[in-house]
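Shown here is one chain on its own, the form predicted on its own, set out as structure tokens.
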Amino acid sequence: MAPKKVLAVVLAGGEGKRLMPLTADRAKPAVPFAGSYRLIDFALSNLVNSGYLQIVVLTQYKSHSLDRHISETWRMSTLLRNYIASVPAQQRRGKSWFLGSANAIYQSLNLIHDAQPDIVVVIGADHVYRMDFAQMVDAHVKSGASVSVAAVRQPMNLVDQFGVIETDPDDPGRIAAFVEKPKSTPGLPDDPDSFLASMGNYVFTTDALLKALEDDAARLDTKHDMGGDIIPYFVERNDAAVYDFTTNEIPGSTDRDRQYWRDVGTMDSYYDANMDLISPLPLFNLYNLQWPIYTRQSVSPPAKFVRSSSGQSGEAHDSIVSAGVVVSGGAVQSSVLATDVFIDEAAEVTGCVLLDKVHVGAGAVVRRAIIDKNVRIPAGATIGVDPDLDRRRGFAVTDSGLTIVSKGQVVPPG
């Protein structure tokens, strides 16, 4: 039998609000992440690593930093007709811009009509995870579903974040219902503290997307969005299939790191991802080659780490350090220091991430933060000490007493 033809649209639209104030600037799926890459690297690696190079990215809010990523990093071949498409809202079923992830694609539709595939992959842009959408295109062939949708397990605590699936008990790859972020929800048989939580990646059969996106359009109760309206839609109909992403295999991955899925929704989670990267044995390793995530390559000359004049040794630990990072007698520990970060003699810099050009004075101690680029903290300056001063001086403050300083933002001197 012949492949499938595939196309690949990637939902990169949305404001990221709880992800403020990183998202003040840039859209969510431009976030930089790791030090050195973007949100959505992941997504489009995974789809490259895959075997599909027709990709579409569907943007909106605050596109120009993420547009510029995809078009210096990016490029494909168009000799063999591949390329990874940044398409803006255009306005081409009316007068509104994307009013849903559904009307994205609806108003996208003659990105499909042109491609003419017999399947059609749809993923968002903001998680953080390694899959192999082969063969979940395969598994969704096989079941004859009009759509399936990929599954994660969760921890209760998290329903009412993600679109929940439950199964059909006679036919567990069949989902019975799928209630976006609901209050609760029913454990699995097999732990009752989870649930199945939706991933946000669907495979579907292009003609049914189509009739489906088609009778969505012309409804007055509808969101226009994929997990509320299009995936239920199916439901209804008995049409849609689970994937089960701990079936998916991938090279080089470990058992640590096999299943490991983040989204990174709020500042708690994405600085927890972050974390999540720094220790000896990772729970989720970017060091793996045969699945490599990809990402535009720094022109910075490599890290350093130097006395100070004072004959101060600069040092890092169970720390990421990214190009152009030069640490001149200060301390880092457990921390991701993006490209061209500086720290001073003397600076303490612990359980941080650092974006591009962070400038840490002599003496400064920085715990327990997230700084945006550009940002400069003074000599003998403190943020994340004390997070009733950081809040009286305009910084944002997460519950958990995470301290985020947003671009541009001003740090008064020590």
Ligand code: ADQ
The other form holds:
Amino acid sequence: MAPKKVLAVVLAGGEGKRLMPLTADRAKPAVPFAGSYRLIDFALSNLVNSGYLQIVVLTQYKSHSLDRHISETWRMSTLLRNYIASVPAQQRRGKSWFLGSANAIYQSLNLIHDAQPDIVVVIGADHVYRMDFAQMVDAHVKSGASVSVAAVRQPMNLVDQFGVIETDPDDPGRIAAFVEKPKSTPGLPDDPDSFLASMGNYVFTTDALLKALEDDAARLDTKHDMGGDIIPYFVERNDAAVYDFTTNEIPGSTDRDRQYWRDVGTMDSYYDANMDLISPLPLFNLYNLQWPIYTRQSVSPPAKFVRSSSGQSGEAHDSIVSAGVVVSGGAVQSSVLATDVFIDEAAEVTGCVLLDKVHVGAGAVVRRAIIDKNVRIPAGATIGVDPDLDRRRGFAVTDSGLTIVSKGQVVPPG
Ligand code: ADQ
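Please supply the coordinates for the form predicted in complex with adenosine-5'-diphosphate-glucose, as a counterpart to the form predicted on its own shown previously.
First the chain shown before, then all remaining chains and molecules of the complex.
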């Protein structure tokens, strides 16, 4: 098979409402994850490791920290026409911002016309996984369809959060029906508690994508959404193939690790995905250097664990601890600490995700909480111990009892 010229389009302009308050001030793909990464690093690492080096990232909503991260971290040589370019909404087709994910691509068609690819790979920017898109592109070309949709099984309780794929029993590689975020769906024949979810990753034959976007733009009854409008457009024409994520091979990965895929769309799933990394045999392995996940290297000094002035030792167990962290006489358990976090003496941090530069004062107790960047927790304060008290102090508390303190929130002492 002759190699195909591929342009990758990363959709990074969504608001990420369900990740509030972490997305109050930043785009969802820029949300920090696993200590030193941003969510978008997983999508971009997958593309680069797949050998796809012409990548445009379509940004819009509160995109400053995302644009900065891309330009500082993902600088690439323009030699050989390799690039990762962050492209903000520019109103190239009239006076509206991106109306939906399909409209984001429609407004950016100049990028496709410039690159003249055979194939356009379109992916989201807010999932944690490893995937070799070159294998999906090969399968797409073999399928003869105009679009291929990557698919993975998900538990039935999440059905209203995903595009649901029904395959054709006579031709299991074809999509017979596709419904975006239905209230319910029949389970799979061999597993009634699961359904087949779209991963929001698509491979298109370029001409077919261009025609679908033009047709969509001319319609009135559309939300200009990839999952809601463009994929159903191809399914109605019996022209959509499914790509089974579980067949994707990753060098250096165990079966468990290579089948890991998490949509970190809500605070609870964001928290759980962080926790998946810290068990002794983690569900997702950040240490597979045959398929590295790239990110910005911090200039902070190495982490250290020291005795406080009163002689109490600083320690961390079953935790990820990033550069610049100082644990000075406090105890950290089952937590993810981002860069430059400081834990003072006799403080207890258990089951937490602390983002950059969080300061936990002496004797403070923080449990099952996500603490956003720069928050200072005063000496003796408690967070995550009494959910009603947390709510009264203006912190978000999820149904599962997870407390979130957002950027700029002041934690009262005591
Ligand atoms: P969602 O993630 O809920 O479902 P959406 O909110 O459209 O769909 O986000 C998809 C991607 O597009 C995200 O990376 C987002 O940042 C981006 N995006 C959203 N609106 C945008 C806009 N106006 N401009 C630019 N980018 C935008 C999708 C699919 C489902 C699938 C799930 C998998 O629609 O079918 O099951 O992803 O998580």
